[in-house]
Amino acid sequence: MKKGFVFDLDGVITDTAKFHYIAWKNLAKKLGITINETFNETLKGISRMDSLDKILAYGQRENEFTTAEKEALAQKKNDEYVKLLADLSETDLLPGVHDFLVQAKERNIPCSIASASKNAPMILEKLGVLDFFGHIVDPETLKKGKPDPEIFVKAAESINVAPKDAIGFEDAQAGIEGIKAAGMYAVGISATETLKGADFQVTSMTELDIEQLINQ
């Protein structure tokens, strides 16, 4: 029987991808780089600095900025992103999420967040679900980003669950690879792509049966 749940945030609990896209697109434009939604898909699930590096490489400007300048650019993007999140509320939870978290709480199944987002605590608070999570992994403590399993191992251990006894929920390929490398059962959530390696895939959390899951 599975004893704990580990969730990615963006694309699983809520979808702030459109806000990330607007903020990155505007920053790229200021740097003379044009990105589109297809390119934006490649930024899914990776850290802010890795996203910036990809954009600069895409615009062939990867060697023009110091680390300090890049950090300032990433901060500028994040400032705009946070402003765009101002109106985020419980209505922005993805379908089935609230009910699933309530069912987990009723069964005393601990939950944690494994997200590359440094804004996770603020986002979860705005969504009204912060109290459902026993721990949120701080991305600053990580040596490697997804698909490395580090974040998932930490997320499971933070709620006192061995990775083999945990279920991970992800919407991105890199995340599924990280969950499997951590030795967990992987649930893929995507209506648009087949997530290779997922043990089970649904288009939304409304399709999940918590009893079936924990008995995997």
Contents of the next structure:
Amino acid sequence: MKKGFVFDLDGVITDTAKFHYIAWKNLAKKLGITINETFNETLKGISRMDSLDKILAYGQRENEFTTAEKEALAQKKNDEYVKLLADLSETDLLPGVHDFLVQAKERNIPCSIASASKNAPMILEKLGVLDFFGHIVDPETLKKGKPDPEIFVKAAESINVAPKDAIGFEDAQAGIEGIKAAGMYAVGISATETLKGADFQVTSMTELDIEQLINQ
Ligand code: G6P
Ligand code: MG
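What's the form predicted together with ligand G6P like, now that we've got the form predicted on its own?
Complete assembly follows, chain above in first position.
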């Protein structure tokens, strides 16, 4: 029986992926780089700085900026992203998420967040679900980002659950790989992508049966 749940945030709890995309697209445009949705898929689950590096490499401008300049560009992207989140509220939870969290709470199954986003606590607060999570891994404490398993192992251990007893929920390929490398059961959530390596894939959390899941 599974004993804990580890959730990615962007694309699993709420659809902030679209706002990341808008903010990156606008920043890239100012740099003369055009990104499309297919390229954007490769940014999901990837940290802010690594995303910027990928965009610069995509536009063949990777050697043109100092670290300080790149930090300023990443800050600019984040300023726009945070502005786009201004009106975020409970209504922006993805379908089935609130119900699932309530059911987990009723069964005393602890939940934690494994997101590369430094904005995670603020976003969860705006969505009104902060209290459902026993821990949010601080991405600043990580040596490596997804697809490395580190964030998922930390998230499971933070709620006192061994990775083999935990279920991870992800919308990104890098995340599914990290969950599997951590030795956890991986639930992929995506209506558009086939997530390779997921133990189970759904298009939305409304399709999940919590009893069936924990009795794996
Ligand atoms: C998540 C998203 C990525 C984002 C990263 C960092 O993993 O899927 O698209 O780049 O978080 O987010 P942040 O809010 O710290 O810029
Ligand atoms: Mg995600």
